[in-house]
Each structure stands twice: as structure tokens, then as C-alpha cells.
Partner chain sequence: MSTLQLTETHPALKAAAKTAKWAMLIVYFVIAVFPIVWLTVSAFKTNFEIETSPFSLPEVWQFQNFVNALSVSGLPQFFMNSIIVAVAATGINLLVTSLASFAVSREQFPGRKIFFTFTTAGVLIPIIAFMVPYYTLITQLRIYDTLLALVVTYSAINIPISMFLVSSFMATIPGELEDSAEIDGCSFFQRYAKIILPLARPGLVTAGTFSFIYCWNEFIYALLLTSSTSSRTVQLAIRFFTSQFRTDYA
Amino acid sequence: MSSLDRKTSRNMKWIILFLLPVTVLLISFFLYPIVFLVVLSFMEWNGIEPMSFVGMSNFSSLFSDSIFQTSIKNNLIWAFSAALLQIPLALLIALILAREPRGWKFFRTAFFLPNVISLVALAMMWRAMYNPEFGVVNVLLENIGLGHLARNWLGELDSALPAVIFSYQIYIGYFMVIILAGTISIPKSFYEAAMIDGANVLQQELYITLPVLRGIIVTAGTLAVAFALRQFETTFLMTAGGPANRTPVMGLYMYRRMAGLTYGRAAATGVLLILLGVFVLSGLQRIFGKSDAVGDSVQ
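Go ahead and give me the chain we just looked at alone, the form predicted in complex with the partner chain.
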């Protein structure tokens, strides 16, 4: 150990030098923002005059604002639909592709393709598809005889939020790839043994694939929920919170508060957004058990 210690102290200057740039950037862009955000959430500030301490009034005014309440509710709807629609769909598709049907590599690439395109481009594309005059969605519904369902999807109070969420969560490629990567690591011999014992495909999936994939599914679910809570672009570009403030999410609410120069309330929204994330994600971990390390999934 003594030789190791000597080596360490000799290199300590180098080590500090190597760690310095990352440390400076992390302090400026992660640590300082958190501290600043928390402090500012107790202040009133318009960005020009000095800040003044207002205690909890930013938070209490947020909770009495009906648009903020809608934003939190919408964020939770986003998160629920990610967990209940997006992940099961990704799992189903991944399990089908894991059995390597004809052309599975083509399907895998095709299903991942939308994830390479930016959310901005996808949002603009779906806005055109939902367009009441020439949008493909309505034209399609009319052509298959469901013309009575055609509507101004993004303009009507009841259909706007589901339409926005659908346009985002239909893209499962990222989670499909994560789950698919997990299935590939399951030894084929498990299935061979199960088949000799007379287990059908459904039983094989239920008793072999799903238990082995549990950690990965929880990871994918955690990521999907985290993405849903961070939602901004899709809503901002497709409805900007409308119609009649039915679709805002917390990110959009914060953006509006900033644009209105009420930085204190924007900061309070940011604090609540982080807390909501911690709360929901730790709740998920408690219910479903530990996920694999978050980073594992991205490799």
C-alpha cells in the first residue's frame, strides 16, 4: 500500500489538473443552478431590480393557479401513459422481434428511425398530419368510413392532449432497442430446455423472458417516465398550451413565467419539477424494485 500512496501523492497534481475542467463546468452548470434555483424560488425578481425575499408566496400562488394545476396534472398524465402505453408497446414489439421473424432487422431499423429525427421535426410533421383541412389523419378516417371521427384534433378541448401525447409516445424505438438488447443476452438453452418440458411460447415468454428482463423493463420505464416529466418541445410546438390552456406542462408553464419576467415563480416551478421527478422516480423504484443502473441502458 505504501508504494501506492507514494504513487498517488506524486500524481496528485496531475489528477487535480485532469479533474479541474469537469469540476468547473459541473459547478457552473449543475451545482450553482440548483442552489440559485432554490434561493430564487423564495424571492420575487423581475430580472432587473434587486431580488426581494417573499417566503413561500411563490409556491402558494403556484398551487392556487389553475393553469399550474393543469400543468402538473398533464405531466402526470404524460408519465402514466408512458408507463402504461409506451413501455408495454415497446415490450410487445421487442418480444416479437426477439424471436427473429423474417425481416426483423429491417423492422428494428425502421422502428428506431424516428428516434434519430428531432422532436421539433416530428412535432411539426404531426401538426401537419392533424391539420383539419388537408391533414392525413382526417383524410384517412374519411377514406375508411370513419368520417364522423374526423375533427380539428389539436383545436378541440377533449382531443388536444391525447393527440399531442400520442404523437410523441408512438415512437418507442429507444425503449424497444433497450429491451431487445436485454433479450439477446438470454441463453437459447433456456428456451430449448423449456420446449423439451413442453412449455409453449406464451409460457416461455411469461416464465423465462419477462423475469430475466425485469430489471431492464424497470430501467426503460424509469427513463420513459423521466422523459415524460421533462416534456416541452412537443407541447410548445403543437399547441403552445392551448386550446384554452388544456395542454400545458410544467416546462411550458415555467417558460411562460420567464417570458412574463416573474423569475421567482419560474424558479419555484423548476424546484417543483425536480422534486416531482425525484418523487415519481423513487416511487417507481420502491414499487418495482431497483432498476439496472440508469447508464447501463444507454450503452
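Everything numeric in this text was worked out from a predicted model, so none of it was measured. Positions refer to the first chain, counted from 1. C-alpha atoms forming the largest set that superposes within 1.5 Å between two forms make up the rigid core. Compared with the form predicted on its own:
To complete the pair, please output the form predicted on its own; the form predicted in complex with the partner chain was given just before.
A single chain, with no partners or molecules, comes next.
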């Protein structure tokens, strides 16, 4: 065996040694739970008695349930809201702060601050703000002469879901920071050359910043949609799926099945949620392309 072969063999041993702990964790806490989830989705089990195989019965019962159908629709609405509301707002704020206007560091911190506050506390805050009697939202509408728009935001069928989704937009600071960090890698010489050629600020953003940040924007959008698809806490705390089962999501539906000790149906819901996430995220990548490195875009 040559010295090169011995060195390669020795390096391979170290590679395997360092990868072993991560591999064990991946199998224990990701692959095994997914396999168990898939197997359980074909079973009927209450957590106490032995499992019994029921085939596709859990899946067929889900698709015949109107509440589950509403949950799928709401999950898709959440995903589209993340792509069409959160990311454009985060991008707009990031582009403004990237120009370093007066007080930009304060606003950068202020927009990101909700992401370090307890989600439970923020949900309770929004419930108080939406209160039909003394909530800030209705009081503000009355003070600006739009009192006829005041309503029970979380208690009416038409306004409950939009109100919950609107409250979630407070987390745009997370994606704003990601996009803002990407602007650092853009050479200042690009903008200086554009200014010499007579390009205004809007033209600089359209023809320099956005093309260079394309990969970063796709990455942020993917994360936003993934977070929206696994939505549970905000809906559970603010409406619990009401009123009249108008706002449930698949995570909340799965939680209710587990609380009812129908673990097979809960597992089937989890499998469908994973498949929905794969389908939506794959579709986004096909439409917008895979997220490439900013450095590659610059080159």
C-alpha cells in the first residue's frame, strides 16, 4: 500500500469517527420517528391497547372530514401569505435599512425584536388588541372615523383567519435580517458605477440589488413558507380553530386527534402534512429556482 493510500485510509477513519455522532442523532431523532410515523398512519391505536392494521382507512377518513379539508386549505393560505406578504415586506424594509437612513440600527433591532419574545406572550397581546370591547384595533378605528369597521375580529367567520394571519406578519424581522445580511456582500463599486451612469435609487435596486440577492430571497421565502406550513401555536392560542372550525390548520387538527387518543389518524395527518410541505416547497423551487450563493450571483 502506498503512502497516499495509507493517508487516505487514515483520513477516512477520522471522517467516519467524526460523522458517527451526527449519524446516530440523525437516525434516532429524524429517520426513526419518520418511519414510525408512516407505519403508525396505517394503524389504529389509542396508546394503550395493541396496534391493529387498518390499511388506508385513516387516510380515507381524513379526506371525508370537512374540518380536515378546511385545515389543508388554511395551510395553503398560510403558505401563500408567507410568500406574498412576509417576504415582500421583509425585502422592502431590508432595502430601506440597507441605505442606512437615520436611526436604521434602532429600526433593525425593533423589527427583529418580536422574534426573541415568547410567541405565547405575543399571541395573548394580539388577542387583547382584537378584543371587541376594549381592544386597541377597534378603538383606533373609532378614533380615525372608521368605527363602522369595528368588529369581533376573532369571533366572526369572515375576519378570524385574516386577523390571525395579519398578527403573524410581526415576524418579518427574521427574514429582514437574512436579506439585510445579504446586501453586505454586494460591492459598493456596483452602486458607484450605476450612479455615474445616472441610475437613480429605484433603478439601482431593480438592476443591481434584486438580481444579486435572488438566491437569498429564495432562501428566505422557502423558510417563510416552511414556518407557515407548520403553523400551530398562533392559531391554537388565538382561536383554537374557531369560530365554527373556520381557522384550523393541519397541526391543530393533528393535536386534536392525539388529544382524542386516535394516534393512527394523527399520524396520517402528520404524513400528509410532510407531503404537503414537500409538494409546496418543490413547487416554489421550480418556479423561482434553487437558492444559489450570493457570491455566485456576484460573479
